[in-house]
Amino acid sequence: MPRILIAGCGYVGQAAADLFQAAGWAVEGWTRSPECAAATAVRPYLVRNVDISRRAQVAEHAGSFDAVMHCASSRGGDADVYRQVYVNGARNLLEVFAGSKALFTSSTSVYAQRDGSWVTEESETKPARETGRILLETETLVLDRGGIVARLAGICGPRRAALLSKFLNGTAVIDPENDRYVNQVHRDDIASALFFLLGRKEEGAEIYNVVDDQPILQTECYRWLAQRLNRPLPPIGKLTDQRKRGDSNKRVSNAKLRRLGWTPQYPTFADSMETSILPSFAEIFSRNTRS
């Protein structure tokens, strides 16, 4: 029976962790946080209280896996969060796991191109964030170390959709001068592709893009939520928060993981809304409803 270890079994880590387990792995997950690991106690799996970015934690819990997975969250902290959670985390467990083959979940945000283009697993990093810069740093710890990179788009699901989220509380603004396209990626076909990449034969050092088919204008998102839920579009006018991801705009692709055999369950926006996020905001629905 294969070992894992999934290092950040939050949102994206519970969903690989059931992946795993269902098809006969034995899983063991950490979180950093006692609430979150208190939480999973109903899961088939242990999940412990473990902080990576300790060395003496992930030493103190040492075991065998035949595959460690860091898709650890910085929960949107800055650069010096970002660099004990990724850098030192990752490094902790490249040390203390030697012998296991490593998976990191990295993000596409550290492709910076503002105009439009595709962009593939060669295409120029430059991340004018430090948080990005971060990241790539700790990419290349994995790959020196034969590891594989998974760069996730912008993470959507059940309970967790940012632009239908502005969309319902009345904060989203189509702004024409600065529309851009949206990268996004199901948290079930996150799970799916971490298995799929981790359960292949082949070793050695690579980096995949795990993103849904069809990058999408955000302007146009708001335009097919606005019919689906026959809503007015947002107001016209200009974009002023700082966006999480940075301010890039670009599509990126899929191409190099669906050549290996991955296929997304949900490979466009539209499919995902329709089938797994609008019914899990149904609550919300009703509330504004009611209200």
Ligand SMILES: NC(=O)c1ccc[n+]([C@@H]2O[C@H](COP(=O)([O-])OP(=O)(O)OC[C@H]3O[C@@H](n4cnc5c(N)ncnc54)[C@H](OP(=O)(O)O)[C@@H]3O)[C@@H](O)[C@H]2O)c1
The other form holds:
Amino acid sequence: MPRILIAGCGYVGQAAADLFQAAGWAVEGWTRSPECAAATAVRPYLVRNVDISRRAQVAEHAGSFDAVMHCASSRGGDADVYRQVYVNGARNLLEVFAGSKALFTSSTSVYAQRDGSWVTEESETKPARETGRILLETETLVLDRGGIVARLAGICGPRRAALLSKFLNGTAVIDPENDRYVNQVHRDDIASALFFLLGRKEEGAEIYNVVDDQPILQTECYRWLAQRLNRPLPPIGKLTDQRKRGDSNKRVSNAKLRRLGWTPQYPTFADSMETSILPSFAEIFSRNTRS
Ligand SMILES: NC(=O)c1ccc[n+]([C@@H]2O[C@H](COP(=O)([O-])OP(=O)(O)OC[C@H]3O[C@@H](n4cnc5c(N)ncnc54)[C@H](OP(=O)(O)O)[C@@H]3O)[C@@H](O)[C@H]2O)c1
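To complete the pair, please output the form predicted together with the named molecule; the form predicted alone was given just before.
Full complex below, order starting with the chain above.
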């Protein structure tokens, strides 16, 4: 039975863990806080409380794994937190599990293009922010050890949808002069991509974009939501919020991963919304109404 360690068993990590477990892998998941480890203890695999930024803790829980996935998140955080979780975390995992196939979930925020152009894994990566540069530094560590880098687009899925939340809580703004492409991917499609990549026989350091088929202008997302939910469009205004990982405007291509045979279950924004996200929000609304 192949064995996988999922270091960072959060939103994406848990979905991946469930998939590997269902496919017959022996899974171990790590979280940083005891609360999160306790909350995930109901899962049908072992979940431990191990901080990957602490070398001694990682070494203390060393074991034999075919694959080790770094899927921990800085949850926002400043450059120091990024360095701890990503660079130090990856270095510790790579050193302690030197014989395992490594995979790091990076981000498409490393592409800083602002002209709406298509970007592939070959495109320039020049993030404007320190946090983006830290992700790139982590990628280099992983690639240098023959690992895989999965650059994830904006994650959406059940109970997680940034644009829908803004639309519903009234903070969405349509800024015609600053419209931009949004690149998203459903949590379950990320899990299937990670499973697909780690299940391949071929070894070797590679980067893959993990994103749906159709980048979409932010305004179009709001138009779609307004029509679907029968609500007014957000007001026209000036976008003032600075986005955590940079203010890029690009269309990220998934062609490399698709060429290998991965197929997203939710290829478009409308697909994810219609069949997964809106139903998950409806459940929350009705729970609120009942309580
Ligand atoms: N959010 C996005 O749209 C987006 C876009 C592109 C890429 N990504 C990347 O995708 C990955 C997965 O994100 P996610 O949304 O699944 O994150 P998440 O839900 O916040 O989960 C992160 C998990 O990592 C654990 N963790 C954090 N620091 C840790 C540490 N030092 N040691 C061990 N575990 C630690 C957390 O444990 P505790 O809960 O106990 O702290 C949690 O279980 C991250 O690498 C993120 O940067 C995210």
